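Here you get one chain, nothing else, as structure tokens; it is the form predicted alone.
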Amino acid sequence: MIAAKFVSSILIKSTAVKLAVSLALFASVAGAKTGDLPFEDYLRKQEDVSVRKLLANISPRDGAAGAVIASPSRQDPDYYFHWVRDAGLVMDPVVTMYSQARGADKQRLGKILSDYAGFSRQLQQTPTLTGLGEPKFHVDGRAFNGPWGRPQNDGPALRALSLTRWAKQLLRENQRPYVTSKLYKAEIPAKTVIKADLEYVAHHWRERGFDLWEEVSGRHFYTRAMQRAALEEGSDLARALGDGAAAGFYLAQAREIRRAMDDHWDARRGRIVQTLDRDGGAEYKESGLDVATVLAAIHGGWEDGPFSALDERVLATAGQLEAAFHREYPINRRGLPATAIGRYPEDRYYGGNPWVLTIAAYAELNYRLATTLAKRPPAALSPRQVDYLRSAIGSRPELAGVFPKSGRMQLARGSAAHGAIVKGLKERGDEFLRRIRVHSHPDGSLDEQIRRDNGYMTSARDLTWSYASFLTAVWSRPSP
């Protein structure tokens, strides 16, 4: 599912549905208020809305063509500028309404791209205190050389990232000397946007930065998530462009970083590790908690095998995560749907409150649980996962005595247990997408927190990553 509205209306083919869509990327939201709408209608409507909201922080009028602002908030707090981080994730969605779109929208959507990529390279070629693991730039793409934490690794790994899965669309697109021009050039040194970010990655991965929330420096095992995802990507796109020994050794890197993540898992404790080797920052955050670690599966991209949405370590810790938000919070003991999901339990930014982002984190998790466990369903499913989906979906009738007190758990495909648990898991996902319902402003904006005692949105307004995990987590529902 696709966003439902564009000003000019072109169709969307995808393996589901087919929908019109349109480019209005400043128009008021008409129509009725998303509470007033049956769940279905509000999906379709909050997509729309998630849709020109993103669209509208792109490009702003007093900045660079292909900026991002994480929103349009300039004080209390001011995040009126262009994170690495941020953009890279932002743009993600961007390539997917891309890759979907025909005619003048394509165009339109291709133009957003184009921008950001140039946009980026005058970032990578920008002075700056930490060279490309600096975190944030002034929207006209001024360098910001105040206190902060520097470097942030992650924002090159998923600037490669979109661009690469942009870079690959292109390709099928028969557009080979747009991708080979501005976006990966086989040389050294690297002088375009993607093959500068891959040589970064690939050589600075074992280094020590500030993690996703900015917070604490250290080895982050989101970071090697999103360094591990972009050089598995930027490999492929190096092997199809006949750069054959960079290939090589992205995936070496890759291949490295991957047996990294393994040294994150507590078995101890039954959860990921945020953290290793930290040598700075908020030294209250002691559990090792962190809602990173399900973001990671997510972003990743990862259907199935290490550290995806099924891997029984992920949904160990998402599983202790919840609980933890369960107790944190007053709000989540009103009975509303779900539970509203935090950064981490110990959290103490704005007084510490559920983000809109972490909860659609959840929804997209079970989504993608649900996808792969209908496609894919593993012959017996280990204590741990089994554990997971008896506290996600257990309580619900149709599988009551489905699941074992303790021990694995035999999944044969095509049973009524089967089924159950794939329908469970999706509308557990729907479950935490009527939370941010149950919270968002009444024309559907999303700021980004949540007040922990009364439920209303708080800190920055618009934040564009809110209304891009909502895209990411509805366009992962599992069809009818």
Second form
Amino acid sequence: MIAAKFVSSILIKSTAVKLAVSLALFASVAGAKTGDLPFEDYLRKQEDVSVRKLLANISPRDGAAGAVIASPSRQDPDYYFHWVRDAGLVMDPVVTMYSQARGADKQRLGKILSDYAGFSRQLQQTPTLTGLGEPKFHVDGRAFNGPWGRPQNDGPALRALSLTRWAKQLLRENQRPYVTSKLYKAEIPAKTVIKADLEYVAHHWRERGFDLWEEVSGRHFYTRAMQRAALEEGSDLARALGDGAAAGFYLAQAREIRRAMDDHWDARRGRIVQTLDRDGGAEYKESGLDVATVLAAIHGGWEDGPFSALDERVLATAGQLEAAFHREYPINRRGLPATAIGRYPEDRYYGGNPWVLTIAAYAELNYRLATTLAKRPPAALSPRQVDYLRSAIGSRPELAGVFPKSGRMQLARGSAAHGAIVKGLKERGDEFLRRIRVHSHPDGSLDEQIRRDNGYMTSARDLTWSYASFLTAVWSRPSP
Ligand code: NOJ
Ligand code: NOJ
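Next up, the form predicted together with 1-deoxynojirimycin (NOJ). The previous block was the form predicted alone.
And the full complex, kicking off with our chain again.
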């Protein structure tokens, strides 16, 4: 049995009071400065800036309604495209906001989501070089037929995930007719966006493709995690809409993917490796370490259980990655908060730098771990879990002597140690957001990357995914 449950609904509840999003949602960002605010005020300000800048990159003037530009940057690098992956990840926080919003804000967010659903359906029907795994499109919906790493099969899964979460919210709001006409209709061949993606994922997940970084062809942990999540959550939706046979099929595939994910555990090196069966693309990723495995834990829709933030394999991998990035980047030896995190240690793209979205992912990892340990602490922590905690928070005075040098550790619920671990993890998460703050532009703008040598932002400006990653991180921050 997969114990993991649909995480978003829980996040939504716990963030109900925290969303700083208000009627000013669509106002301009000019004049916002985050420089000298106390940390909690900074978080609210950066949340606000992130919401506005994220929304500003949707439905560009010269593009289709519902298209999401990866960044406004049109050269060096040219990110003025609709990437299926980025768009899916960006729509997830839009769904969260939609679920929280009222009145005119809710209407506008609903319009954005229905435009996105309509545009996505159009793209599914557009002839391309590869079909549904096509990674990116021009913003007016034309196919992009230039050379590229394709297919990229995390895209349809991420698109299905965001739209499924939205569909579930619409069902709670008694909007079933819209859901069954536009999003998920129980018919084959599929004519609705979610159904078409789920069919594609369920029938093609065994095939190789390019990874989320668009560089390596093979079978990827991140892609599999997203495929599993899409099929599991899609299976719930199918069942709710009376498509029982499909629901059973999707769930059975999700379970097979879940088993295949175990193959990525490299017991000898004590890490989850991102790619198996590589048959093309970059060949210099010797360590197998890739932050995509951590992204899988936070995007994968599981609260606890296998491959969640609590899974000792995820934590062991996260710990090794952090140590590698600490060694790799000169900017990590200047006494700044936490560690600047990149994609993978051997990265060469733009010089191989830390990225905003990967630093935000470490904030989210630590926050989620704090929440899970607070709510459902295991009776004992495994040696690998203890190792992670010792390296992440073991140097705090209140935790002195708490972690054994080796072996398991009993965790008494409600004990002083339990409380200190939860608090320490939240503060550790905060340090990663403080680190983003150090490098961000004064008005809270976030580019894609942070230069490894001098800490200045670089590559694509206003990367939409950077803002999405800040939002999902700050919304997973435990309260109080
Ligand atoms: C563009 C891709 O999006 C990026 O991930 C990759 O590193 C570079 N091309 C270099 O291949
Ligand atoms: C490069 C990243 O590697 C890839 O994941 C992303 O989809 C594109 N940039 C667009 O943001």
